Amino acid sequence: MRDEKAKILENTLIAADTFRMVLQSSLCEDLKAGQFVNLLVPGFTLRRPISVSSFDKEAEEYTLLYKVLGEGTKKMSEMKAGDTVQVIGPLGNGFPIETAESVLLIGGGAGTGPLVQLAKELKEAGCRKIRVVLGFPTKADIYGVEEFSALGIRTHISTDDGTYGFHGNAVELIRAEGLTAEMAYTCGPKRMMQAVEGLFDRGYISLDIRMACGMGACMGCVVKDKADPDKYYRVCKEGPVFRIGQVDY
């Protein structure tokens, strides 16, 4: 882990209240997908947490794709490109990567981000056939399409009000058009992760969550383990990638 000051390179309007923006920092040599970062956003004092959509450790460049939800991811969308941010990271642990033949990814909304890096990372692995279901509340919410197209993997993407694509949410198309695979991995709405972990037996979730320190000594983010009542996880430290299963939340 380490708190350093990050170069922001982009920070763009990508959908609605979506913004997509580019570090560069040192911090990128120790990243794994599905792990996030702490922006100091000026003018606030608790961190804001963003999970890594994707990085280039040549480059020592990574991406957050975030979406505008408060007074502080408000402040980070008028930051400008060549503007200074000081960031605490590599936070969490981030999706195993499991040898399989078909998989699944699953994003709602934000949790759309930190597939894009697994993605990649599973085709790397020698994973075959992978496919991803987005779902969108409209039209005007989608984005990463562009990422996953760019590997080379099909995208399904769904949206609450017929306005693209499958009219309903994203496991209601996986349902409709029989999709199936080894193992999913997913990320997004409580309600679309708890109906994923009905699907599917092998996997993975990551949480998102409220957050206060996103190292895990506030002991503001836990949940319980399912099997063990008396057992508890802290989501930005023991997680925010937990099995499928493995966690009631």
Contents of the next structure:
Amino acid sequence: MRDEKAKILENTLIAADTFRMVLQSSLCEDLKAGQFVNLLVPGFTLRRPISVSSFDKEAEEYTLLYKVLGEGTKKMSEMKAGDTVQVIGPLGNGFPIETAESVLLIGGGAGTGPLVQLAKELKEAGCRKIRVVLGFPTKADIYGVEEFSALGIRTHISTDDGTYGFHGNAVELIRAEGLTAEMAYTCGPKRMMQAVEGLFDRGYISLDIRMACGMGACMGCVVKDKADPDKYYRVCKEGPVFRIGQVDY
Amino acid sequence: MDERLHVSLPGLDMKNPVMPASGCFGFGREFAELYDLSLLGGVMMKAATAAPKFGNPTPRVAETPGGMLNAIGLQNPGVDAIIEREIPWLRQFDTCIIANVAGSAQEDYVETAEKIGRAEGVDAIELNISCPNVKEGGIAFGTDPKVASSLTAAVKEVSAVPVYVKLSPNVTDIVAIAKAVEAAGADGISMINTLMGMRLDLKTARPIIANKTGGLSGAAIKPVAVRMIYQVYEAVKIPIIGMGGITKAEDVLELMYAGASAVAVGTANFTDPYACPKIIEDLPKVMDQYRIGRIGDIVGKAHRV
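Got the form predicted on its own; could you also share the form predicted together with the partner chain?
To see the whole picture, the full complex is given below, headed by that same chain.
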């Protein structure tokens, strides 16, 4: 973990209220798929915890795909290439890369980001059958498809209003198309991940929760263990990735 | 070490007056990954309760203009685990250790204070009678002078180290509480805890914090801290550890002018994890700017000009 200035190489709109920010700084060398950084937006008290979508260690470049949800991310979206931004990272545990014949990656809305690096690493680890399911509210919200197709991975898209792809949500798409896999990785809205947990016994979820310090000190983002109510995890430190069935959220 | 920054309070001989505030620093482990905690004047540990405590449901935090709300609910592993695991670890650093003690009944406070006050390395106790986020105890002990006084006396009786009573700003007359705890034997006062606040979600109209209300902290509350420290300084003789909205070295001067003998930095640690060492580094420069020789000389200066 380090706190350093990162150079903004790109910050562009890629879908409705959704931006791609490419940063360059030395913390990149320690990044693992599924980890996040905590970004300082000048004028705001709390930092913005954003998952790293993908990285290139040689170039020390890492990409954040983020959605404008409030005033802080709005200000973040106005930052310009060439500027610098103060960033703490890498934070959190990241996705374990497991060996499986077939894997399903399920992203909902803003949860698509961290699945990109994961897909890349699963492929490198020899997983032959990786399929991606992404759910969005409407056609204008869709992003991430090029990132996966660049890896040679096909994306199944659903929209809640049927303006593109499957009419319904990501879980309904999985059921309708009869998609199966040995294991699943998912990141997105709570209800979607809970439904994914109902479909798969093996896999991982990545939680999104309000945080303050982002580094394990404040106890702002804890979740309980499902089996042992006296056991808890800090999402920012022991998470954000948990085994399917591990936590109550 | 800069002698100009040295301050001395009951039980606390500090190389500088700056400490991270309780609840904003855990037990220091995460920050120790970034800098040497021996730079700090002291560490005010996360609250300890007699039994382990999970705290409140999430969301527990929300941002506000110039600050944040929190309703953690005193989550901690319990006093025994803190004595066994956290304090021995923290002792490796050359810094004062202040143990924050909380509870839901007088017996809890007394038990926890007695145990933790005897733990090797603990220099003082901060008696938390002002947590706004727990259903039982906490703030209930800090809003009535009689109750505050009786608890302070009971804890003083068992504590092996000096006791600083942490006051709540959520009262009509903070001076009355300050006087009551002084009369009950408190060695010092720490102030202010958070101000009770609330935020609502625009889509659902529900509170953002699961506990509904939370404690407001951050730069936004600094003027309240300055005012209350100023009023309490005039009314009591015991020293004050000041906190509330400090983000930079200039803020340290302001709270000390008002009457604080040392200060704690809370929410600023979340904006910038290096906030404390940066403030300590900047202090001598800011003191030069305002022609201050020794930092200890400015305590309560606002009352002498």
